[in-house]
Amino acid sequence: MEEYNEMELMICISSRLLEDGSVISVGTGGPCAAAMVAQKLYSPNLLITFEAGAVAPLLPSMPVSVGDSRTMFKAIQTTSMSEIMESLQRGMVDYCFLGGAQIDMYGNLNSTLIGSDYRHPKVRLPGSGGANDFGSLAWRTIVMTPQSSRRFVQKIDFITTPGYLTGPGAREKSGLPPGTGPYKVVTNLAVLGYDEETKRMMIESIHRGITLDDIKVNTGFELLIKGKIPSTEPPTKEELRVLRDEVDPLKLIIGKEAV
């Protein structure tokens, strides 16, 4: 069997997630590495936008940063980040990437602070920057993290970028376009997805090797489960070997441990 870490398992993951011809806005991290694997393998017209204006680029490597010079390589267009924005209200961005310190059942994500205070939290993290902007207007939000009882809990401490709410229709109360939100959330132990009907985050298969106890005992709310769970597909070894020699040859990302 090959081997291989979190960070790979879920990138690999993430990548087949991304159908051929749609568009999606990603950050850099694992998320960029997924739609750079699933562009190599999977989704030669995967079209990718940065939030700092590159559009359709070929990434020749992973980008450090969205203003890094590889991230415009042999792009169509190098606008703007208000023509990015633009994009995302006009309804053009199929899928985003997001993360964040604490989510909870409904796909809703804090990445604001730690804490009942706000002016004087715990701890204070870097905000919204354009995930807000992502997880309102996207079509399909993905969120790809690690699993633990802390991060997933009951109560997130501030929404910054909104999920379901608080349940069916709250999106579309606040003023959000009908037919955008979560859409996958993949994790270290399973692939987690939104009942159509409660808008509540359920188990779609779980990763080799993790039983179920394992993902309550890492979860702080209860996950839905319909039905018996299928195993996750582990990453295979074209999957892996795109990502090692050309997506992460200095493994910026994938040799990271994934917290």
Given for the second form:
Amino acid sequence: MEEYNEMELMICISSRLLEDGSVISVGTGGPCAAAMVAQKLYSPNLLITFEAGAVAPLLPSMPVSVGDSRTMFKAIQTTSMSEIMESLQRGMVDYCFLGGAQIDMYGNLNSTLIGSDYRHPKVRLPGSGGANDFGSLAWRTIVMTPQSSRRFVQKIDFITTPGYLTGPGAREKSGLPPGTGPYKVVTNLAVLGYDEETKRMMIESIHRGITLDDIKVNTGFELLIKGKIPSTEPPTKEELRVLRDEVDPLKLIIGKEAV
Amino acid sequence: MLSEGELFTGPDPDEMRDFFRKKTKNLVNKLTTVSKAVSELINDGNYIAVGGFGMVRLPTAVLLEIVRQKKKNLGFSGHTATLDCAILVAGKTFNKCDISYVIGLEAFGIPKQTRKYFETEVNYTEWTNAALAWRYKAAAMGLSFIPIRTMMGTDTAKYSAAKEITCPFTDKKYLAVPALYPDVAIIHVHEADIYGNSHIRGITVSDQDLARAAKRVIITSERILPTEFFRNNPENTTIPFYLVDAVIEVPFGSYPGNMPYEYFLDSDYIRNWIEAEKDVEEYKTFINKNIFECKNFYDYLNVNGGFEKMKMLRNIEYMIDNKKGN
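Can you return the structure of this protein in the form predicted in complex with its partner chain rather than the form predicted on its own?
Expanding to the full complex; the earlier chain stays at the top.
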């Protein structure tokens, strides 16, 4: 049996979600690593874009900034942020990959602040960056994040980035482009999806060695369960080899604890 | 939807037309010094915007000088503002901020004192990266707003200064975001001539729109080239001279940031910055050593490793393994 840490687990599983020929907007860290593994193993024609302006680079190593030189390495085009965002707004981007300090059962994300008073937050966080734009405009939003009851909460302190907002029809009613929204949440415990009818988060598969109870303890709201839950296929030898040897040999991402 | 955020800059396009009409567009030598550019073009209370993307193509020399000259009460566009934000916070230079991304240094983490400054001393309004990019674009187009399809339904919109509108053609809902006309834009480029014609290699981020949106534009450049560089290949002109007010030649001017195709960012320095912010006294010492005790940018480079360091960062940029061989 292959040994792997939680970061490696989340990256490998996420990499399988990106079908060949699709277009993705990524940030730095785990999501970028997942896109790189996907490109090397499953989706050679995956078109990677960065919001700072790089289009279709052949990433030589992990970028440390969404706009650093690595994101431009052998790129097809280096352009502007507005051009990337306008491509998203025109419906050309299939996937985006996000994280956040808090997420609720509709996939709404908070990366703005912790606390109940906007003007006097307990902790101020960086803000949306491009997250809200991605979550608003990409066809499918994938979230990669470790699962805990502190992060998966009934009510998030601030909706930075739209998930399904308050439930079915809410995105469309608010004016967001129809047909867009949360797709999967990949955690250290499970792969979560969304129920089509209620737009609520549900368990799709459970990782090896994890129990349903582990998941419940680490989730601050009720996750839907439909039928028998399969177990997630663990990272393969090949996925781990590509991730460790080719994508992140300096262990910038996979050497970190999943936080 | 009613938004609650404060609008820090007026979006009136006719006021701006009057301003731009009077702005000098002569082909004159605009070479100056960092210290002069900051003292003559940036006034207390001005609204400033920084080009590049956080730690990438950072106009460090001007940012350090703003702190050194103790500019106060500035407005600041927090458009993926990372190390630029931390530098300006070090001098407590701004107290109003349009936020899309601030405080954090992306993959490196969050500096503690910079965060505390936002929690206690800054009046801010929320936006997103696209919203701020498009607010510059609306200004570059000479308009007062632009309709966009992001932010809707979220608290980000609630605490912005955007307004909901209906499309007169399709009846679809949009958010109208107001044009952002900064008083001063500060942009670091790869090549410029004495008139301000400027060339950016690689991603332009929002800088073409920003240069057109701002009332005054300060350019720092890795090198000054003859105007033939632009005359012979006009596609080299990312920003034309008539937008620009001051040009300063600052080799390695993005340090400790990354200058694409020139040198990589100094990860150690950025980690040291975050480390220093963990302790108030250490932070003070760090800021004194790096900003107030340096009389200019070259002092600053020397304090941080000088030419040897720049050579190393160039090697990293080109992915040259300088440990091999003799």
